[in-house]
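Single chain ahead, by itself, as structure tokens, in the form predicted on its own.
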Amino acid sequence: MQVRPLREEEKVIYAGMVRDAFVIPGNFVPDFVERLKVEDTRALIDDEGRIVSGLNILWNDIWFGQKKLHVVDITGVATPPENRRQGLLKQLLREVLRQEAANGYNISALYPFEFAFYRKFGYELASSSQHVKVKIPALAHFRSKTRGRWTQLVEDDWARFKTLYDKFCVGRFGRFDRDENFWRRNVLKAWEPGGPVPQNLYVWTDASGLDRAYVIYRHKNKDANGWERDMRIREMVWLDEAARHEIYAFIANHDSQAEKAVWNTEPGDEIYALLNNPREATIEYDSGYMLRLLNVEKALAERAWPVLGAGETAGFSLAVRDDVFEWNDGRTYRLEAKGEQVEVSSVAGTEHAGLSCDVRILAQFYAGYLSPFEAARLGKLEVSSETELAAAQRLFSPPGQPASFMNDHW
């Protein structure tokens, strides 16, 4: 068995068994042999030559507060059903794993079709989300309140959205970083089994020229008729509170157009509080993606961190346990903040550490998903040192940090 990217002649074959592993539906298999490049792919390879296990790549850039990291994104997985349950996808999923580390690469997510599969290989939970229904006569108390206008704009704006999305990101953990092509086809477009749907493109702008807010939406029809339908919002960005008011203000001047308004937003966000019924909402929730440390000491210094006061100075030291990679088990990571400044540091074994952990739970602070405080009252983080602990909470999670939610899919 070797582990390789595919040829420019096995694409249609790997092709096949993505559409059939995922049940995709429609003309799929050109449109994704078209897009997809060989050396975003890595498969398994028997001795005979043929595929049995395969995945794709993306190398792409995922924020975790105030940085932008780069990331091993898996997706595509996908293995014959004659070849399941055999240890293919584990061989190939490690190697291209260790190989991903090795190249420098210190962090990989991806959507699991199953949490139980991917925590075997170190992988854990790393975000949820809101899913929001409000009826759109409940937000009719909105009412613009600050000089500006709305504009409707087309696909070939996508520069505009980015730069207002790109400054909503930061500070925030789990937003996927977007290239020309993600926002033209994943953003401003919806897809249906099919094909392409367009959506409608709006953005707001201040008295001053700057724009502050933007809404992407398209309308769904809930019956056959046409006479029931909903405002599906594919994403709404903010750049202060005012322009989120004006958000608001905006989808309740649909109200002739829709009975509800749906869309998706991080835990925290809390839309009972600003109706006069909040009997009128629905929130679900629902669990995101899933994030592995390939390299926790570089991991861990590649991560921005809270700037601490002028003198101030905490600390932790945390030993880890990883199944998987060996270069990462049985080690004492120590951290030092002192203003600006952080260091790590590791050392083989664990008997001096103040808090132990497996590396997926780690993972969970990392991504701002989970805080300490919150792992050792579940019983997920053991605790020698609360002062320790309480530095830990404060350099991982400080008050006031937004909850990890993605709202892309690869």
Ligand SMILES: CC(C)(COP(=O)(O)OP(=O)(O)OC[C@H]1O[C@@H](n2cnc3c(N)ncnc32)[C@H](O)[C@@H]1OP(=O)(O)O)[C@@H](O)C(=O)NCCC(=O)NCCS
Second form
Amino acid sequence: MQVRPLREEEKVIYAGMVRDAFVIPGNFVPDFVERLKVEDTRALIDDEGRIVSGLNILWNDIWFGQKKLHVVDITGVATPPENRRQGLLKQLLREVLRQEAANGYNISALYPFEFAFYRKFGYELASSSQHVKVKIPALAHFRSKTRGRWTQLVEDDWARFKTLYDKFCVGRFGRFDRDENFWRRNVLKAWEPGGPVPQNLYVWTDASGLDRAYVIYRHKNKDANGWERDMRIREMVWLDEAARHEIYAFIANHDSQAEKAVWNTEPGDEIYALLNNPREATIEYDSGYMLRLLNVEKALAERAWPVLGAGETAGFSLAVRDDVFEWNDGRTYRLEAKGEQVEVSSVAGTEHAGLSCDVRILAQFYAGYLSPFEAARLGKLEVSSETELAAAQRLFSPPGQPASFMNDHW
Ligand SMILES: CC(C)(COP(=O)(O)OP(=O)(O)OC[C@H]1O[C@@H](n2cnc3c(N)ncnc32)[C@H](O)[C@@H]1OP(=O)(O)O)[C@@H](O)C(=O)NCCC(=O)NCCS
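And the form predicted together with the named molecule, for comparison with the form predicted on its own?
All chains and molecules follow, beginning with the one already shown.
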């Protein structure tokens, strides 16, 4: 068995595997083959040269607070049915993650078909989302207050959306860094079973000419005649609260077209407090993407941390268990923050650690999904020093930090 990228002539075989594995209707293969780059694929090849399992890697960064970090984003994981449950994907994915750790990648992310399956590889749930439905008349009290205007744009204006989005992402957790191709294909278009459909693309520009908000949305009929319709918002982004107010005022002006406005947002992004009648809105929660720390020490060193006041210090020591990658396992990691500086080091052994957890739980802290306090309360973090627990809380989950939320599927 060998792990390697696909060859050009093998792309069509892998495309067929993906089509069958994900039960994709329509003429999927030619378009997929054209878009697929062999350097983004990895396959397990048996002794007869056949592809027995395959996957696709996106190299898009993800935002973790003040920094976006390089991530091995795994997708298109497929083993044909005749080869399943022989440990083939396990062999492939473990080897890919080992190779990418050796190549200097410290974290990996994916969307699971089944959480338990990817936990076996050291991934853990790293975000959640809230699905908001608001009856549009409930937003009627939002009227435009700031001078500026809404302009409808087209797909070729993708860079204006990207500029705003990139500013919006700074300080947030779990936002996916998008290249032009991703913008055009996955954000500025929506996908129906029959193929792509356009979105309404609107940007709000203030009186000085600065773009400060956008809304990307479409209307979706809920019955054949269109008597019942939702305004489905793919994304709304704002640079400040005044711009956000303009977004709600803009949505309110769709009351003649749709009953409800529907969008996904990060948990804690409060909507009820904005409404005169909170019963006009509902919120549902859903689980999101999974994260894996490939190299704990390097991942801790490359993450952005809250800046402490001049002369202030905070530090903790954390013993980590990793039943997949031996280089992380049974070590104690020490993080010392002083003012703007953070130092990360590690020693073998776990006896003197103030805190102790599995690498999966550490991924949840890292992602900004679960805080050390919450993990300790849930029995997922062992604590022998309350002082170090408080320091870990301050560094991983300072007050006011937005919840982890990814608004893209891949
Ligand atoms: C999911 C899929 C990739 C698994 O491939 P595979 O080569 O059969 O997986 P492996 O044999 O390497 O199994 C790895 C582990 O997961 C377990 N496992 C395999 N299939 C599983 C399933 N469908 N549900 C839960 N666990 C499963 C195995 O028992 C094994 O566990 P172990 O290490 O404790 O023994 C394959 O079934 C597939 O292509 N499915 C359709 C597409 C899909 O869902 N892809 C994943 C998208 S995120």
